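The chain that follows stands alone, in the form predicted on its own, written as structure tokens.
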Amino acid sequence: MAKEVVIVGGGVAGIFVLRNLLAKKDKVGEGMHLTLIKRERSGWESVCGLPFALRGWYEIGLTEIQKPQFFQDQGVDFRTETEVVQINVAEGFVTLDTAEVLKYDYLVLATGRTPSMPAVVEQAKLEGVYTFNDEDDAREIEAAMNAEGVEHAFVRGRGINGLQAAVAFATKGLKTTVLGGPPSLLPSALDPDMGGMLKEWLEKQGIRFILERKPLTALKGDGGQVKSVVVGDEEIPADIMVIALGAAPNADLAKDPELETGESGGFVTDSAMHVRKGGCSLNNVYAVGDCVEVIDGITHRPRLSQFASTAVVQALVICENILGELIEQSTLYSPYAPCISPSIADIGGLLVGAVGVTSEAAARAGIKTVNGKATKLIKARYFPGATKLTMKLIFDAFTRKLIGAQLVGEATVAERINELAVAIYAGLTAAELRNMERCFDPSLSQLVDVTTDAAEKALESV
């Protein structure tokens, strides 16, 4: 009989779980029957790319990779508008919000994230508030900055999801206010230093910063309409606002409370990514994404890595390991490795990166650190396109070990952020950074590389 496989949320965690599971499916002797059940209208939806249609790049539609019909042609029982209403793994069956009970041989938790909202802007209960969590959310926020009469924008939080929609809302011409908190720009992937040469880039674009401890603490209206906030005793108009200040994990959506989560909210996993219950894991119930607790590859402390490569990744390891048990002969097996999220974002045209972890976060948890910083053009001074690259290195004050790394510039931020992970999980020292023999070709790449000078600082500040 074929194996029930379910799985529970259609992000792109619960996407690449399908996808991977569909290209092996006739490998399995006794069949696979897969089920994916989302709350959403959409197929595979591209989320990332949605900041990018509300600049005006293209329309938001193309951001759908594939409609739910692609995968339902593939045999797969691709439900939209349906949502889980009872998980119960001890007799293996979910119940839908339409009384259907589905039985499962493998259950995936896809289940994602919620936006984060704050109290005041839930009791005021105007229209023109969005959070900016998906294609529902872009279609409205898309509509709202184009309405006759919109000026201004005001968005609340600091991340790159905020950061985005306030590039979108200055594109259109909108006067557009940012709410924060000290010192700068993406805490969690910035350094001040760093942050606050993207607040400078942004500020040329005409968007204001307010990196205070203000307090959002009214949103007034007009017939239902939100037209200002007040943050602390100064009033700022806003015919739009975005709520951005992160998301907690949907781990509750499992409805099993005895199901394991940790101090982040997220379900707690084993290597495998097993779902735990009372202490011993699930063999058959994984979890994956945006719901799901790391564990830091730098300071093996639990954490949200809340990215769609980290999602990639995990659904990798779950469709291993589901496909060892299932295929005859297999050697199939994947352990999920602590996490260090690379992550690389365009904001307003200027790129950054970052890996591993902060100076702050190391400091946290007890790291002492020195680190090496410098800018440099990308290539030759005299070819087209030699742009400024500042880069930001992380070491371990004791070991000299690359623990993390920051970089902001115009270009080639992506492929050297991949090279400085490889480098982390290589446990590489900034002497053999400094040391490593690199390409050069002029109009290409400088013959003495930013990564070399900044190696070299780090080693001058010991």
Given for the second form:
Number of protein chains: 2
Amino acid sequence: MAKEVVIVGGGVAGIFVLRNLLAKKDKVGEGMHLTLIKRERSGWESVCGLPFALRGWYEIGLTEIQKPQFFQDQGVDFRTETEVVQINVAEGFVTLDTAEVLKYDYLVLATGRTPSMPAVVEQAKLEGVYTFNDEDDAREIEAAMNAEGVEHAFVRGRGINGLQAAVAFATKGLKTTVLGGPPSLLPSALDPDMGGMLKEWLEKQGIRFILERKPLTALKGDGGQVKSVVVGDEEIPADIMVIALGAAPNADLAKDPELETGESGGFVTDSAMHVRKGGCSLNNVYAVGDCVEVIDGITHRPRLSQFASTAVVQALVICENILGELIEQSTLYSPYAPCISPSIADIGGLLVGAVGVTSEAAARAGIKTVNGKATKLIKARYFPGATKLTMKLIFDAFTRKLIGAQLVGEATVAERINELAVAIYAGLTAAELRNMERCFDPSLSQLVDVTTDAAEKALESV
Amino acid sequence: MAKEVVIVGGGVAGIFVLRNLLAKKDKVGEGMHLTLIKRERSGWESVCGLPFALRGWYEIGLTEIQKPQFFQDQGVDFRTETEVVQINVAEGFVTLDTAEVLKYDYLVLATGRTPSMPAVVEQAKLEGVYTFNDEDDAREIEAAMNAEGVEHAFVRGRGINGLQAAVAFATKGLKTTVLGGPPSLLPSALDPDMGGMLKEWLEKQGIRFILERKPLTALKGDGGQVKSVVVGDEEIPADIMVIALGAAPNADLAKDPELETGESGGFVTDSAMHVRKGGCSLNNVYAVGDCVEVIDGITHRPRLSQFASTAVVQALVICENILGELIEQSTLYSPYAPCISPSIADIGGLLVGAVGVTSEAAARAGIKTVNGKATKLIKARYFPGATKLTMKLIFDAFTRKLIGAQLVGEATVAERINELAVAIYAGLTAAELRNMERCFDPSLSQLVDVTTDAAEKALESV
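Okay, that one was the form predicted on its own. Can I see the form predicted together with another copy of the chain too?
Below, the chain from earlier opens the complete complex, with every other chain and molecule after it.
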């Protein structure tokens, strides 16, 4: 009899588990029947594409990569606008909001996250206040920012989502203010010196930053519509407002309170991405994506890694492990390695990338670091596209191994983050990284790259 | 008394030893006096920039990055148009063609290479036949290709230099034919399937390829000027001709015949880049660049690696080792690691990169391989610059470690070659490479990258 696999949640995490299983379905002799339950209306939605839609690069609709029908046509029981209200891992079923009960052989929890919302905002109950987490949010923001008379935008939060919303507002010509804590932007990815470069870039686009420990004391409205916010002593006009203060894993849900969650609030899993209950791994229940707690690859402490890129690797791991059980005599198995969260974003035309720990995160974990930082053109100056790149490399002061990297520039940042991710994963030292031969063509690279310079700086500093 | 360092040769290898030592000169208590002897007129010349000058991107003169005066102003005895005619390592001096004798404490041999020339070409003694190895060659080729009545170009050799010359000729509108052996282009870097992609690209630019084991039987001239070549039964018009058949290390020079050279013809060195004589390393004589034999990082066999990028790493190693001796109580030291030759070239607008071994080179070394190949857009299709990239990954069939990679595409190739170089250096397996998290922003990358796909293909094939 075909094995029942039920996936709860249809964000990138759930969709990628589904896609991977679909692609290898034929390898399972007894067959697999796949069910995906999602709250949203969409099929496969690229939420990472939404900031660019808001910036006017294309229609929001383009970010729906596949409609539900695409999966239904392949025999998937793909249910939208449906929620799971109870999970029973003891007996192996989930209950839907329609009261329907679905038995499963394998359950995959891809329940996502819920954006945080400060009490002062909740209590104000004003229109014109949004989170920026999914397609519906994007459509609402788009409608609101294009409405008549909208001149001022206010963003609470200086993470990627908040900055992407601010860039969209500034691009549209709105007077935009971002409120976040000190000292700089994207503090989970960038040290203040690197975050400061991004801040300067965005200030040139007209975005104002208030990066102080000032609370958002009040929201003022007019006819139920937000009109201004009070920050410290200052009242700042705000016709539209985005709250982007991070998001909590949807890991409690009151569905099975005994599933283990960690200090980050996400599901605790073992290396195979099984969730745990009563101190044991559940061999047929997996969790994936924003609702999961990962182990940091450098500090070995639990944390969240709410990136699509993290979800995709976890989805691959889960698929391999399910198939490893279902395919006869298979040795298929993937462990999920500790996470170093390589990340990249185009924020208003500046590319900002990071991987591993920041200096501050290392210090908080008791790791002493040696840093090297360099700025250089990415290719010979007489070639088109010879823009500057700033690289900061963070090494463990004891082992001299690379444990973090941060890049700010206009090109090559994504690919370099991937290179440095491999270097961190492989434990390369500052000396090894400096002495690595790098390919050269003057129209594409430098004979002595900024990586070599940054590693050399770290070596010189000790 | 200041230590005398004499560098023989002023290509990128010699220049980088000089630059590195200059930058750290002050660290040596007793001081260093630096002498560089070179045959050419130029100071620091970027020969890698010459193909683009020929393609009309800028003047040839721009490729001279520094004039000799630049180094002379820093106290370097920088001598151009001068040759070393004898080296005496027993007594520690070199003799110049001016009969002057220079004593040294440290000697660095950066003697470069001499382009190969088939006997049939030598014997024809015709004008209009060039090698493409240095600035003088480029100036001669430029003058000749722009002369009146020049319509047909012929290139002997399908390596990087030959193809770059062919592209320059085709760009200029000359009817261009390239003669090389089978089966495809750049055989030392690319497997035939990947080389075939480059061939197709260049054929669209009007370049004709004859890739067969056909000898160049004769050159025909008119008034001492080449007019055609005979290949097999065919006479091919050729008003200008470039011979690009590789280059032999300048390692004999009849200067000190007892310095050890290897089967590749290059100087044999130890890990510190010391040359050897009578079975022993000479602790104050180094060799660097095109004249050196390296150990291949995969096959562990000796070979050449005549890239500027190789020279630059060796120059760094030599500088560290000289300073390690001269700076009191220093532990400074760099070993030169076995070489995996990451390489990249823009050949007529197509980027071609490679690192490690080809399938064929692996087979020749008795290494069985498992390959994975994939083609994919480098970013989401609705973003500008979403071009296709083809990646071929070559894994050791026993260890499953990455031992080679080849890329053909229009962007991101250089940075990816560097990533894959780190992966080879660190011994990453196909499964590790496939499961690596990669940074994602749809305007810059794919959620599942071509690297993941190529690694997956390799895993599926076993």
